[in-house]
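Shown here is one chain on its own, the form predicted alone, set out as structure tokens.
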Amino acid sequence: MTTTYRNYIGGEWVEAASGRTFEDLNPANKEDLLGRFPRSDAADVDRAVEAAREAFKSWRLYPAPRRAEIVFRAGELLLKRKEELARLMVREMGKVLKEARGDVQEGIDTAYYMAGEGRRLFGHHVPCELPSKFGVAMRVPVGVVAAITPWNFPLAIPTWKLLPAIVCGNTVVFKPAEDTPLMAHAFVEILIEAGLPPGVVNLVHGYGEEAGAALVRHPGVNLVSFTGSSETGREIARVSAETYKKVSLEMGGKNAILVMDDAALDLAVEGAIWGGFGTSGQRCTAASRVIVHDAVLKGFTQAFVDRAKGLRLGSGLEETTDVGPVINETQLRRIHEYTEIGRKEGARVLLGGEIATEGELRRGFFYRPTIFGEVDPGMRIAREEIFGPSVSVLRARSLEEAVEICNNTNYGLSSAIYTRDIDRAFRAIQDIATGVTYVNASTIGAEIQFPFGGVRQTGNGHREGGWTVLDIMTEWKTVYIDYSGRLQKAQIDV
């Protein structure tokens, strides 16, 4: 019997006001129905925001170390259930089991890191220019946070947003992607078990154009934290400006690995395989471009194709699987459309380029790992985010040309360079315009204690992750205390 799940609002599990639901399917097996979830709309969002605003009145006064203890307990529960959650993630989202375990571990790491911030949340004491006067800048919570999360990291990214928000004293309305509602449900259950009071986190399922749009427009929301496409992020920024909301956007990427003529080619090939085909290429940091020095282009490309030929498609729960399905049929068709675009543009398909339909693969959304050669930097496949297992190999005749090609995109999230020349490495670090740069490693694998985000159409200047997330989840309040017993005028009585 299929389970029907509910929203979590004000400490109660409730159906959508309309009574409508949607289905959650296993992308590796379309016949595997994981559950039905509320198809929420503005009425449900209204109720959730009201619950969050009411809870904020008391939660903001709850001592930060006590808030952090709840987050720490949530981390302990995530650790205890790591394998269970990872297997559930594979079934719902499709990534292979070892990657799903890494996704859960990132949530655990975030919980422990943010729990420590509950006894810091540092402000600044700065000397005043007048005698007998004290000044301090302190952090205060923003209010109600709308956390809108994607499906590709269905536990890690929600922890990036919810746990800092909670520790900082905010309350949350959480709208997860409609492709991964079950992982969101499991995460909220863990927060409840850890002792989170009613109304502090409210879970509203549904589609972006219905529940998500209503949440962004709601005047009771103070901050929108969004991870997803650049097109959606731009619309969120526009709508949020009308009601003066804070907005944190982490959006698309068209990331590149630069392979120089002095690179360790075997290592570079492994980095390109992991960057291009890990999570079936469904990462904002995926290495969808490999820019190779002309002197080693032929040897690298052949080794890259040969290595990719051995990748095995299948269910992520099978130990022999290297590449799982893509998330849904819409994305499967989109990836193939880009393959046809590449062919029409004159690129050469060196590997893959087709939907996999044989045997058990026909039951899911599988696309063969695809490599394009003879790619010009101006081609759409080299400029637009495909978000699938599709990699373009481009030629460069120098480091300077490789950097120019790398930067010639609307995005600027992650980059990598393979070289054994320290001077080249530092010039690349200096000149590549991305928020994250790796040397002799692939474009994926960020650690939670560092800022994460990018430039241009990848983000709007904020960085979630690390200490910088506190600047998103709090406002600065400056306090002056004058104990001189007389009126003192700053910039005048000096």
Ligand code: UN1
Contents of the next structure:
Amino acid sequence: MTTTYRNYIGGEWVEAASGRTFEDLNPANKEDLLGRFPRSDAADVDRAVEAAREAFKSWRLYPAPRRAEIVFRAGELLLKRKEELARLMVREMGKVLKEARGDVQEGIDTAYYMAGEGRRLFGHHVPCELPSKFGVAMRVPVGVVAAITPWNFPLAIPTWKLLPAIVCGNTVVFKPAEDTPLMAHAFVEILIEAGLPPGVVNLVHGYGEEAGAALVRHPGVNLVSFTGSSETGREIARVSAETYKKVSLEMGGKNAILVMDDAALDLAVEGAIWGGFGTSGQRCTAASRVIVHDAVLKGFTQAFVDRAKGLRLGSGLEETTDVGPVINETQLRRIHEYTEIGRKEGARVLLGGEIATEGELRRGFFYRPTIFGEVDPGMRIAREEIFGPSVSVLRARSLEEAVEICNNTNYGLSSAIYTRDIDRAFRAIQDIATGVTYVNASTIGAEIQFPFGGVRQTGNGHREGGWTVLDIMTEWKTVYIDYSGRLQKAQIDV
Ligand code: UN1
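Beyond the form predicted alone, can we have the form predicted together with ligand UN1?
All chains and molecules follow, beginning with the one already shown.
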């Protein structure tokens, strides 16, 4: 029996107004149906926004430390159910169990961090130029937040958005990716169990072009917080401008690892394997390019290919699996198209380059870990986001050239340099234009207490994570209190 799940609006579980549904499949075995979910449209979004607007009236006045206690309890519940949620995540999204545990852990970390924030939410007191006058800037909630989240971190990324939104006093309409609705459902159930009042978080399932688009257009939404592709992000910004919404976008990446001639090569190879093929390359922080110094290019490439050859494809639930499936058929085809494009452009496929169909793999969406050699920085495979287990190895004759190649993309999320020379490390930190840079570590694995995001087409100036997410989830309000008992004129009474 397949379960049919519902939306959660104003504290009630409801079907889509149209009664339509869509299916949630296991990417490692497309015969494994996880459930049916409401295929929502503008009518459902209207109800959800209305519920969020109504709840905002009281939620914004509920003390922040109390709001944060609910978030803390949600963290406790996530911890208690970590294993169960991780296993469900493997089944729904495909990443290997260890990484799925990490995804849940990232949610727990965010909950504990944000719970503490409920007793901080610091403002600023600044002295006034006039006597007997007091000035303070404080944070106030934005209002109704539309949280539109991707499938690749089906628990962590929703927590990055929803938990700070809640602590700051906003209410939320949550539209999760249609590939991972069950994780979103489980997360909302946890928020309810933690004591979140009705209407504070409303869950609307469905497709981006239907439910997502209606949400972005809706005049009752004050902020859109989106993680996903750069194309969709640009469209969201464009549509949001019509109704003067605040927009926070976290989009694509084409992240590079720079390997210098003095690097610890084994470490660099491990970093490239982990960054390139972890989560089947489906992270916006994935290391899809490795830019290697001429002097070590041959040795590095050989070791990288040898090591990648040993990676085992399979279900993420098997202990022996290193690389799980990719999310769906469309992505599988897209990844393979890029292999064809790379071949045509003159790159050499050193490993993989094909859809894996032997044995059990036939039942899911598996792509072989793929490495391209002889990649020119101008090739599409070196510039465009593939979002799969596909890595290009590029040559550089110096640190300067490597940095130039690294920066020469439309994206700017994460980067890494392997070197034992501290001067080079600092020069890379100074000259690489990305939101995150690692030294002697791979491009993935950001910690939640730091700002996360990027430049160019990766972002629009905001940073999730850490204290910086508060600037997304709040507006500044400046308050002046004049206790002089007379009319005082700033800039004039000098
Ligand atoms: C993403 O892929 O959108 O830094 C987020 C990392 C993870 C988050 C990735 N902590 O790889």
